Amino acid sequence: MRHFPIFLDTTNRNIIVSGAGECAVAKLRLLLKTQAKIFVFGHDPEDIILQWAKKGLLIFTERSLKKNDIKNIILIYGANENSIEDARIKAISNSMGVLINIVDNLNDSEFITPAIVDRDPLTIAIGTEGTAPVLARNIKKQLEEILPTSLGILARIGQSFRNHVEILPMGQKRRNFWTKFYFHDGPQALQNGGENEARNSLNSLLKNTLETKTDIGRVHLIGAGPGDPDLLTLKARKLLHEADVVIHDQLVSEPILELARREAIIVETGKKGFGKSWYQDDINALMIKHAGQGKHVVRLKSGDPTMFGRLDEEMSSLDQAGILYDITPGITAASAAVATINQSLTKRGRNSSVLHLTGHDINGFADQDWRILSIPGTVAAIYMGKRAAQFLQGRLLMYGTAPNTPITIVANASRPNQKILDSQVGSFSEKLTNSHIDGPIIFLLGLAPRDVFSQLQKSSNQIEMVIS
């Protein structure tokens, strides 16, 4: 993030615009919405600038900006449409320690002005680091279409009532109050009886909220999917945004955690094969503690919580504590991994079932029915098998799996650092070791990436033809 977004208080502050042409007019249309005192310096002013000056909306001086004009100034805009003059203004602003924006010149600007959706006092700023203004304008257009202008009126009414609402406890109950006002009671009252009716609805809503029993805490056991935030379900995204507390495992990606509210308590409870880890009992206790305080807790698990996620242990502890919970499934790693190699987990004529296995269980490396795995055409997704790769390879070969059976290694499925290694049972352990890849890994036994698989199948057909 090169440009850090902030909202600057312009009350009783001074801003200068150097330039009086069309470029300056475009910036002034935005700046005149602020509470700053605006000073404009330039030659051959546009008529609209003279009109604004006549109305007292800004102070115009028909000459170039000078150094002694910069007094108590917080921002300067260089809108001269002349690179030499803009460079002169930049040198002056730098000498005075005032931030400057040179319009349409990202490299020489010390700040940029985002595209803005104005529902005063609700303001949405959209920035693209100056790289794609057209994209920002398009997003602004879409937001303006879906956000009614009445939101600004409701926000002002709500702002004047905030002190009264402090009687409600912080957290879910207070959020529910404002949600109901802004998206139900407020708009309805505003439509039926105007601003006075909307203000009256706040008193009624506060009275009803105070009389309502305090919310009971709840735990949402949610699958975060393989890592790509776009693969998160809509329900999971909604619950994550509403959570008071987010308890997540170490494999949940940072972009997904960014979807949580800034005010939420976020706790990583990593469970690692080697090294420092959280005990499951401690994770259970943490969920019960926060839910017992009436908070909405999201227990966020990578992939799908019902797949090798120790879900039953967590549900049992919540049952014993009398805590309500629900489960929101996620896309499991096998589904994401097989999609990345353009294959399917089942295929008519090849396999009518698929095995989901783990490389580890509570006793260490997990033993399986290796003879089933050796049957030609078998497809299996093997989770958590990185440290067990050599063990898995030995068992598969020992029980008759052909050494040339394809096995694909997918690391960080669906993430930007995803890596795919196509291999065979006879050599995949060594290939994995030599690759030095990091992150969550899944093995797809019996499957090769589609292009490689097609080549292997073509080669196999040629051999059969020679033999026959």
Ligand code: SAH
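Numbering follows the first chain given and starts at 1. In this text, the rigid core denotes the largest set of C-alpha atoms whose superposition between the two forms falls within 1.5 Å. Owing to the predicted nature of the structure, the values given are computational and were not obtained by experimental measurement. Compared with the form predicted in complex with this ligand:
With the core held fixed between these two forms, N163 has its Cα displaced by at least 2 Å. Once both forms are fitted on their rigid core, the CA atom of A264 lies less than 2 Å apart between these two forms.
Once you line up the core between these two forms, the Cα of G349 stays within less than 2 Å of where it was.
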Contents of the next structure:
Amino acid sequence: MRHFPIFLDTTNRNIIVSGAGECAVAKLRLLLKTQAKIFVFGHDPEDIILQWAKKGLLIFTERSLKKNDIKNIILIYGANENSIEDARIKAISNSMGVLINIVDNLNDSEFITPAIVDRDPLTIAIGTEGTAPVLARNIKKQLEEILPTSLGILARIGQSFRNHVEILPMGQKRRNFWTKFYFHDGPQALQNGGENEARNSLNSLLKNTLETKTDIGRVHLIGAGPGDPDLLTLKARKLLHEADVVIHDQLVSEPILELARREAIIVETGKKGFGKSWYQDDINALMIKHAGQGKHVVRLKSGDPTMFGRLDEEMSSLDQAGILYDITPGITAASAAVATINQSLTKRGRNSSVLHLTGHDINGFADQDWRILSIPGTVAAIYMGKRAAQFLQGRLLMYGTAPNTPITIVANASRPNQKILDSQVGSFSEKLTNSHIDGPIIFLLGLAPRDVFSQLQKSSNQIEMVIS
Ligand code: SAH
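Would you mind giving the form predicted in complex with this ligand, to go alongside the form predicted alone above?
The complete assembly is shown below, putting the previous chain first.
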């Protein structure tokens, strides 16, 4: 981080803008929101600058800035639209030890002004170290859309009520109170009856919150999808953000865990390296322990929690402990994988059913109805089949699946290191071994990537494809 973001107190401080053209006007629009006294120096001023001066919003002097003008100044903006004049101003500021920003000149600036979302007193500053202003602008646009314009008013009203809310215990209960005020009761009251109503809503919300018994813990069994955080449902995202404790499988990707609050306890239950994986009973006990303490626990499982996720064992133990829970579905690996090869899991005239199988079960390599799989047109998504690949190949061939039946191997579906291996039943096991692919893989029996054109499209999307 080259530029450190801080919020500068501008009360009783002076800021200078050197330049009076369009470039200066743009900066002044921002600076006029501060409490600083603004001094503008320059020639040929834009009309608006004269109008602001007339209204007493700034002090304009129609000449170039001199060293003597710099008294009790905290910041200087060089907006002269002239590099020689900007360099002169920079030399003056440096000699006076005042921080300077030369507009649109990152190298000569000692500070930069971020993109700002203004819901005063809530202010969001967005910076990209000057590298990608378009990115900052787009993020600003999105935030402007998400944050209700009333948020500033509510924040001010809320501020005067902070002391009263200290009666609530710190943590979940207090957080819930404020979330409810800022995003539900407050905006509604403001709309119905203005600021007074919003103030009243704080009182009634506090009364209600005090009257409700202590929070009962709960477990949210959530599908994290195949890895791409954009494939998370909005509900999962929201619950993850509210969680006190997140217990996740190893396959849940890092960018998804980033969405949890910083204070949340995060526990990984998967196997790492040659380490031991957690016993299911220990996972259950951990969920029960935290939820029993009134915490909101998110049990985050890769893909969809109802698909090969040992969900029933977890639900039974929660039932036994009398802990409430709910399920939020996610995108399962098969859906993500089939999308990467531009195919459908079902197709009129080809297959009217689709199978989801596991290569492994409690007994080791899982036995299946191999004859059904050999029927031409069959489509099956085979999970957890990496180590069982040779066994699968042998069984499929032995029970009559044609060796040239397509089978696509998709590794790390939806992740940046996604790989697609186009193969056939007669040889996919060797192909997989030779590919040295790392990460979770799924087999799509009966499906080949759609066509050459789509493969080109995939590679132009920087997704690696290995084509046979
Ligand atoms: N509940 C999960 C499946 C858990 S079983 C779901 O609905 O997807 C774990 C298996 O899922 C892995 O062995 C692999 O076969 C598959 N899998 C999970 N994520 C995957 C991914 N991103 N790409 C390919 N396969 C994946």
